[in-house]
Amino acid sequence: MDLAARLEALALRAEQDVRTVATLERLEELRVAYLGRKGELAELLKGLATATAEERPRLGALANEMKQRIEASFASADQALRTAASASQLAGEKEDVTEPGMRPPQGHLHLVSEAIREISAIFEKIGFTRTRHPEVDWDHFAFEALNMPKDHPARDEWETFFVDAPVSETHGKMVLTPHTSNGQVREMLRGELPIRMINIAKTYRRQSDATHVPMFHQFEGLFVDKQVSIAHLRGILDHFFQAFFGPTRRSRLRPFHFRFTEPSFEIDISCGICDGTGLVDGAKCRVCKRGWLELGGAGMVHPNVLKAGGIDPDVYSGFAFGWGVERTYMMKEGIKVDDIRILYKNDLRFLQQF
């Protein structure tokens, strides 16, 4: 049998073994069988190189024509099959338009951002204002407004992160806010009073530990009036530490020292991780080391800061409390966070917890 009667013989056979097939797998080993790089048309068309010159044309247009040929027959088998899988398929199978769909994962807020709204409603109950200041200020409005002159050494306790920016010959250098009591002057200087104000916003300082990050956000509570004394001060941070740590933990002010209040106070909380006992499994609890932790500072506003902000203190006098967020956030009743830091390294494992 000559090569082109090979030819046509191997497309017919091809045909009748595809009209056989019964599942796209086979089809498949069918189409390597012939078609492949060393299937059977493969081995065929080797003989061209023995065909003599006048022939070769002939016979390479016959092998084209034998190739599309049993193509086709593979291309029509396949659909074929698929569409009768896909016939199957829908017939074994009945769509419940009324079944509810599934519902996509939905994220919820971070923790700080629900402190952050747990702690501006409790205020604006009680007729504070939530405000926004700069979190890059001028060191005048970080430090001098405050009653903390340049040389003065209480201002190397803030560590402070100093920007790279032109100094302005009024209010100094840049800086990236290591408080936010930057906004107590810019708030006073509005000029309308009497004063009831919440400033929660990024304080940036170089440190980290359990209990620190260089990034964190706190809040400046001010309350400027006629007549106000620390007997407001303490039934307002009573009213807070009730709504939001729970009847249960206990808190105090120690006397303390700060250039922008006087007198002035450190505010503690009994340690949520201990309970106050200073111990968890009978070591050193990590977070307090005694049973207390320290939230922030409060004190009455210091007339230098009240004139800053061009407040009469014969007539008006204030207090100011603040203290940050994250740590507030680690005392409050079944958190159990003992270390701030995983607070922003993004573990879904931790995060989804709440």
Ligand code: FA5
Second form
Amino acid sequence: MDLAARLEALALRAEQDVRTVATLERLEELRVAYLGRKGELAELLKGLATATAEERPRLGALANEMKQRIEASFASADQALRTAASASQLAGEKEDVTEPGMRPPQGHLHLVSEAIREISAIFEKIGFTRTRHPEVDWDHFAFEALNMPKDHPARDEWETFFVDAPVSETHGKMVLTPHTSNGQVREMLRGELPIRMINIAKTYRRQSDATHVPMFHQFEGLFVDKQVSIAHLRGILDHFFQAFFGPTRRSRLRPFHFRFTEPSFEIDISCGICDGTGLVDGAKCRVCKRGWLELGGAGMVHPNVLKAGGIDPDVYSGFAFGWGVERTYMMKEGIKVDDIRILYKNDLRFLQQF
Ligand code: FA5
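Please give the corresponding structure for the form predicted in complex with the named molecule, as opposed to the form predicted alone shown earlier.
Let's see the whole complex now, leading with the same chain.
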């Protein structure tokens, strides 16, 4: 057979072989066998060297034509195999809309936010209105108007952060509020009586241990009307204790001294960690140490505070209380949190338990 006939036979055979190929890998093997540097076509083309000068241009053109035919058949087989592969992959991935769906994990509000909602709802039910007073405020509202003159030693207990801001001639320095009691006089100055306020806000003190964090929340109740007495205070506190802690826990009022209430009390709850015994597994309870945990202070609003709020103490009286939200939450039935700082560690293993 001469070179021209052998070239045509090679192209024909290549086209037939390519038609039977089922995988891309096999196609590549064939491509190397026909068109590779040491393939059949390269082998035939060596014959060109021995062709006569007249024959060489015709054979060269024919060799090119055959090479293009073989390449074209490989290209179209490659395209067909790729299309078939992706079609079968898509068929395998077809979505079954009747399959049960996967539920994305569902989060919940932070425990402190949940406690704030619950506390607000309990007081709103008995006619208190939730207010928001500033969390960064003048010394005047945080201390002075609360019957705590400048340099009074009682201020030390609040371990206050002062803000580096211009000092006001009338209201003094700016502070990160160490308690929500700054809302008392601010609420009175709104001039609407009677007052039934529940002010819940962030508060700050330079403290950190198992029962103290530097940023915490307080809820401040203020009730001002004619003929308000300690009996009303006790009634409101009992209502809150029943609603928030349930019927089994005990509370007590302990005489205390605050400059802005007279008389004043601290309110304790029997500890939920040691069930009021002061002992856990024979050792002192790390949260309360004595069976009772202080939740906050309360008392009858001092006449000087009513005056600072523009209210006549001979006509009106009132009571106020201020409690820590985190401490109150820690004492809830079934919540066995024995270190307040864990509430702010953002550890999902802890938070997901609730
Ligand atoms: C006060 O802050 C008074 N303003 C409360 C008050 C209001 C008394 C109205 C009378 C009338 P005290 O410093 O005791 O009081 O703080 C109240 C409560 O805030 C504490 O019992 C505790 O529950 C919470 N608390 C105080 N400091 C921290 C802290 N660093 N971390 C977490 N909770 C705290």
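Residue numbers count along the first chain shown, from 1. As the structure is a prediction and not an experimental result, all values here were calculated from the model. Rigid core here is just the name for the largest C-alpha set that superposes within 1.5 Å across the two forms.
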Did Lys289 shift 2 Å or more between the two forms, C-alpha, core superposed: no
Would you say Arg13 moves between the two forms, meaning its CA shifts by 2 Å or more once the core is fitted? yes
